[in-house]
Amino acid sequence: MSHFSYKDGVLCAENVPLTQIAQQFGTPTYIYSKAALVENFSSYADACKKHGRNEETALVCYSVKSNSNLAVLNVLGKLGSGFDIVSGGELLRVLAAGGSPRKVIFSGVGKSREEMQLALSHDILCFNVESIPELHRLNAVAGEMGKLASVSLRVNPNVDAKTHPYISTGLKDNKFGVAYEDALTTYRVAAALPNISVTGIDCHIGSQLLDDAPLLEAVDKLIELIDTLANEGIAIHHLDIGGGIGINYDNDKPVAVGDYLSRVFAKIDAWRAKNHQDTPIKVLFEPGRSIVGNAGVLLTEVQYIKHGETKNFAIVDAAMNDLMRPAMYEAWHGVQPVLQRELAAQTYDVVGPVCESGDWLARSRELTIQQGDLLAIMSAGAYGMTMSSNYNTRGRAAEIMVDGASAHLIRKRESAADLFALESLLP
């Protein structure tokens, strides 16, 4: 996390000390680095340009579910990003942030009629369809609106991503996509529907992949299927290979984005040359975590130091409702004291105030801290705020975007009154 570093013994986001942010905005607070967002997105965009792709032949569609703050979406949209959404609400966020609906792809297994109507009314780029019943519903909704719905089928290639089972999405027993063996039949159904336009093929096999071998295996299977479809007279105009590239949480060594994309484009170019294809196929990507994960931290204050018989606890004001990943996945996040102190290190479990034994953020960490100190929970930019909740009637954290020497409030902290504003008493 190169944009979070110590300066004069204080952890900073770019050029802003986290102590200053805590004093001005309180804790717990999510803090994002604009420079990190730009750098991470550019790793994809620059790799596309390096291989001769422009916006007509390659589109990076940021996965909104990883971090959907309007300021984050706005920064990425200005860089030329498209957007991968999984709900109507996410589409409205993209539009509110100034994003183009013509760069939006709509994924997800359970799209409602209302969500389809919303997306069609804004003329989005494509629906990633995941079942035959969804095809029939989309065809009916498009027909009622006098629209033609552009679709790609999310094909489940049965490739093991070798990641956590909760974030593995490309195996036969996952709920996502159309089974590879059923893809041809499903494409035939789609091609026969009057209000459906088949434009692409899509897959997404999982998240936090450190090795790109499973992703490249999935690309091979999609290319094979595109050739089969061509023999049926079904033309595919774009190839969406999903996201999934991991980040460094705990000395992880994820594949470099540029290296991965080089291998993807090499495969595609070799396939096109073999088939003597003059018309380029557009390539879409759906990265989320690899763009925003290491662009953010969760800032929290130590409320108490509690020494137990077998464990020491650092009880902080952030909790599982703020950062669900440790409780849900037993996920690892680095923990760094904001102030570097000359104290003897002790081993702590970093836990929150929520009334659940599962409310922990980090276990068995060597820390030099005392009551009142600030801690930064690292690599928290992805699936932190978006998975947060109001459990125990806790308002969700504030969000800050740092740009050089300036810290901007991009989401106010929720108050208790905000949480029950939509509720009412019986008459």
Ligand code: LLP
The other form holds:
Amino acid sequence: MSHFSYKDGVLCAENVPLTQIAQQFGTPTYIYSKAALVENFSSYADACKKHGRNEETALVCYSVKSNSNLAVLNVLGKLGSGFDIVSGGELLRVLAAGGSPRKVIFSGVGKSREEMQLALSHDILCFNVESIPELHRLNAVAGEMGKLASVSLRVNPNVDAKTHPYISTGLKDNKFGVAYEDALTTYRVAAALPNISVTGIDCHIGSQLLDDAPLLEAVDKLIELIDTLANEGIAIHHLDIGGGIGINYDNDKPVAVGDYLSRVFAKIDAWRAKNHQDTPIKVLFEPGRSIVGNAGVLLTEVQYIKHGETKNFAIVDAAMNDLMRPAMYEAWHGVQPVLQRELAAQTYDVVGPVCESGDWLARSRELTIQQGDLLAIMSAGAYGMTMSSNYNTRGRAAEIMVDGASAHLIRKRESAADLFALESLLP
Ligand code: LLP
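Could the form predicted in complex with the ligand be shown next, to go alongside the form predicted alone?
Full complex below, order starting with the chain above.
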């Protein structure tokens, strides 16, 4: 069910008209629906429960990079979510939002010593390690601190996620993970290091996957490896399949989360029965987009309508610095006028004020709009605010979370003074 719908001709987030939010908080503004967040998280949590899994045997680690606002993290943490982080900064956000470090997994190819120290000092659940040099660094840092670092190796299963090349990560020729063929030797290195405790195996093959077949293929390949490792005396206690389930941007038909999880658990249970395992292996998921993507929109106001020689432009007050996805991936986001009008529709490119031809949010859209109208850029909850920048000295948008009939400010709009507060003149 969409939590963004028209009521009496006005687009609302749950029960709050977006016109009211524009009036109260201005534009551009990101707006999230709490009910949508809860519903999306529950589709994972409920599927785990349905398959007899509890927190000890399945953990959903929300991928913080998709939307890291403290209020979002807090809502998910209260629902029992763990967190997948990729920086020390994201760990500090999780802690500030009241998340448990014991449910944090740390991914990423370039962890610094400082980030390792921070994560070890909070006893996070696991480091997803991506290379042998990283293993050695982690072993050294843990040794200095008198800690034992729990490690999972990110294995590159070499399956084609069939998604945009920029967000496909499971193939041989990208920087992520340890090659499948090298996994065994890398595990042997890890197992021999004194301050490393091998606990898991993980992968993440890409993002915005509509079909779960590549993910299930990756699970098969990891299961095979777990058996090989067991024969070497290296016990794997958790299997982390990463994130990746897509959402509907433009008539996309992503697999239902519940169906995907059912197929994962069926596979794992069959393997468990075959191997006569007493305790089920713990399964981890790292979803981002499928939890927050369709829980958010970017609200913007039409500043000018410009009729060019070959095109009409709706120049709005949001830009590529607010929502980078169209410029970066030619991503498609729906555009909905907040007020439904009885005017003739025209075709527009929706563009921002930034001085770049790449500054567009949507192209060739039939819209019924006039100057001053509000537009909602849909499905903008994931990789929207987190990828935003201050290019052109534009303050980042405000963020609002709607809960029923209330709209809460969860991040103030940045002022110009905020943007240069850390800068200084020469003496
Ligand atoms: N785990 C790892 C290790 C990841 O690298 C990612 C996303 C996720 C989990 C979450 O994946 P999701 O469930 O959201 O697909 N900026 C791009 C997406 C980049 C994804 C990066 N990794 C976009 O706007 O489409």
